[in-house]
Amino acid sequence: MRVAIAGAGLAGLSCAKYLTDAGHTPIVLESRDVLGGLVAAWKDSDGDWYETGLHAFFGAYPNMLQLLKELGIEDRLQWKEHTLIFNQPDKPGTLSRFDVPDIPSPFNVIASILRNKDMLTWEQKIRFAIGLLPAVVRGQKYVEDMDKYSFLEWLKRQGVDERVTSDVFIAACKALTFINPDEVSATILLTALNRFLQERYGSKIAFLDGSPTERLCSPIVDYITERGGEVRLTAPLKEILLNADGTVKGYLIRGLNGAEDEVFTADVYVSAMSVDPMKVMLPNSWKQMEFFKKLEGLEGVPVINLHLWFDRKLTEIDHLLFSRSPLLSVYADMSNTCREYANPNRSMLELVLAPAKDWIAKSDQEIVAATIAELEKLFPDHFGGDNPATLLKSHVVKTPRSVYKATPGRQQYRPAQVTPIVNFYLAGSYTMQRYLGSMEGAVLSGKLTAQAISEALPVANSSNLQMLTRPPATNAATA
């Protein structure tokens, strides 16, 4: 069977890939002239990389690690060393980690809290491992049940106090969903938390060795077209084209340059965008729908990210850093942190702006101004006295509109992969899968969309059909 999928990122990279192992021929339709969607990464003129964002790959990412396997690439994973590491607002230039000891979980991540001596108190302990409790013991469905709460709100419910908060989880909330605790849905962070307590190594961090386009996304491409499948970039979407029925009858590609719009046909749909293009593309028949009126309850939330080359080395930590920054969320040394980016005497800064609504219409010089005085903070030894570090270059990605904004009570508008419409189905991280929006998200979620292809429509002697064709919900709860 021949499957359009518009967008791609890493949903529709995946689902692509996974219906290829099922015998299937799809054909990926990208508007844009780069692969990757959120991962997306660009050469200046200089040679030098810059991304859409941070990634940081982390142990607790079951499906991404093994797609990475089977694409014979999980050697282009960096890993580092198993800490999280913590800047000190109160003391500059000082940094507090929470070294995960090589032993059974949920014990290494207990250990690690325990032995952090600069940033709780030994109360503070005690009541931040009886408040998680509930998340470890009772399940998922409790996870699912917390939705209704911020996740600040859960934390106080469970007696945690303000200081644990501001220590801890203002940065974690803005590293992994871009927003602060009193806006994130506790279910997000609860399920990176169960991961992260039940993975021996889940809070393991890894870096790619090169660009997310080159060194992760194009080995996908070549996997697909290797077996029959097509990956066709500056494809925009124009119109999704329906039946008398309103099932979909094609896609209509925008012609560009002067060339006519095209029509593209298969036999089955996939729309792998992003949820806020997903609704500008909806038809407007399929708008009264309660399923899709749903989509109305989800929207993306805007992200920044930098990158700063200087003309000298401002750190040799070759880790993630949660910066516990008014403006700034995480941070890395990539000329320490990536191989491909390596370079022993000048440091390249990546950083992410976070929250930034406030940010996202700000110039460049203002958003790179603003971050230059919150590195005078965290690099105190550089930016001081008579020979202060120089920015040699920088650029600006705005995302306006990233993974979707988690705050509490959306999981009920989050969609199966799986659409009223018997040819047209969905992926990306914001459908309803275990994890939150993230790389291993949108993984997930094309995989569980070419599980859901594969079943209402199977293809005889395919050597992987059995692996694909398990009842979705049973792949979601294990995945």
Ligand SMILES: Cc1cc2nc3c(=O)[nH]c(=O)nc-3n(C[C@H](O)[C@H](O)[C@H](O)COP(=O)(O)OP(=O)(O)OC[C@H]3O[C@@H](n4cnc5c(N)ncnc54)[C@H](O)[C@@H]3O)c2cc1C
The other form holds:
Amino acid sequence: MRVAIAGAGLAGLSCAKYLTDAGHTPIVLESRDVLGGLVAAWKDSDGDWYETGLHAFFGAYPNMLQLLKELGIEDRLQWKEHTLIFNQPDKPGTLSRFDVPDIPSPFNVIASILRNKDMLTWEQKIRFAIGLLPAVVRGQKYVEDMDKYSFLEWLKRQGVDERVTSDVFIAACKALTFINPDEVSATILLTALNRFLQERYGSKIAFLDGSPTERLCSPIVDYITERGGEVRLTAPLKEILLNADGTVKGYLIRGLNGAEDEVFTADVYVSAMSVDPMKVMLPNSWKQMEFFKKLEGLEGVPVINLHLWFDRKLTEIDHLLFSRSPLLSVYADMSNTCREYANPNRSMLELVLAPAKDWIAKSDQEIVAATIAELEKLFPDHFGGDNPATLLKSHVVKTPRSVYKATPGRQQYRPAQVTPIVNFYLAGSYTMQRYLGSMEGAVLSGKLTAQAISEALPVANSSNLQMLTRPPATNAATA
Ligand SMILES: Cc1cc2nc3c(=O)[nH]c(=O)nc-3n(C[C@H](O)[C@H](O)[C@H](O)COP(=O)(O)OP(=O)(O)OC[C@H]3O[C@@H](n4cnc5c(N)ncnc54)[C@H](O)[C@@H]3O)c2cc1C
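Let's see the other form, the form predicted together with the ligand, since the form predicted alone is already up.
Entire complex below, previous chain first.
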């Protein structure tokens, strides 16, 4: 069965991969000339890579790890020490670590918190542990119910004081969602904490050994094409064409450089576009449907990714760092963390600037200057004295609408992969799955979509489209 998939981000590629496994023929249609969507990367004229986002992989990413294994590329993940490292703004240039010992969960994470003496007092640790108890005891149902509160409101309700918020969780919220604790839904942080508490290596971090486009997306494309599927770049979906009964008749693909538009037909259609273009693309008759109306409740959040190349080594740390800077979120010296970007003599810092709403419209020069000012606090030895580090070059990648903005109440707007339109499905990290707006969420959503298509239309029956039946759309995919 031919399945047309709009979007070659991780969700679209994962969907295509699992469809080929089920014996179908996916054709992925991507608007841009680069694979990967939010993990896309480019090589500059010096041969240096720059990326849409600094991407950390976690031990608690079972579907991503399974996918890498199935592709035979799991050795491309460079696992780091099991620790979380934070800068200490009140002691410039110093770090505080949560070292996770190699003992069963949740004792490993609890031990890491108890052993950290810099960031939380004993009283704060105990209060936070008590506050977290309902999430641990009552599980995911409780976590989902907390979507009505911001994480800050939730902390206050649990009697956890302001300092805990400012010390640890601003960094965590910014890293996970690119927004601050007063804006982010409590469900997000509680979901992540639950994963980390339940899985021994859940909070262990890995970096890919090169650019996600080349080292992660290309092997998925090879896998798909070797099995009869196709991935077309510069093939933007312009319009979803409908039959009289409201089902999809075809995808109208915009002709580029003066070429004519093309009608692309398939047996089944998937949107693996992010939520913002999907909303724009909705046919008028679908806009009235409750299922699609809900998409209005979701929108992408702005974020900026910077790359700064320096004339010297600023640090030897081979890990992700939580900056705890008001301007920045996480960062890493990619010359240490990533094999393909390695350089023994010069640092390349990749930094995420978030929240980015006040910065997204500013010039690259302003953004770089503000970031360098922050680096004076993170690396005072290299920026404060007579011989400051020299910036050799920079790249700034702005994404005005990235993953869905995870403010309170969003869970109810996240759609299932199965839609009320019999031959149309959704994939994307914004769709309902339990890994939120992440690479793992994208891969899982694509897999769920492929499963739903294969269940609705097993290959043996694929010539008989009348067999397609559709249960009422639910969020059952969360399970
Ligand atoms: C700065 C940054 C840092 C991040 N850090 C992490 C991290 O450390 N760990 C983690 O797990 N996740 C991280 N993420 C999130 C992660 O990248 C995303 O959740 C995931 O990649 C989303 O994949 P997706 O396929 O759902 O959507 P997208 O990647 O948005 O893919 C959608 C695709 O659809 C295409 N498209 C759009 N319109 C059309 C059209 N009309 N026709 C055809 N194609 C179209 C787009 O070009 C794109 O390729 C980060 C994201 C950013 C931006």
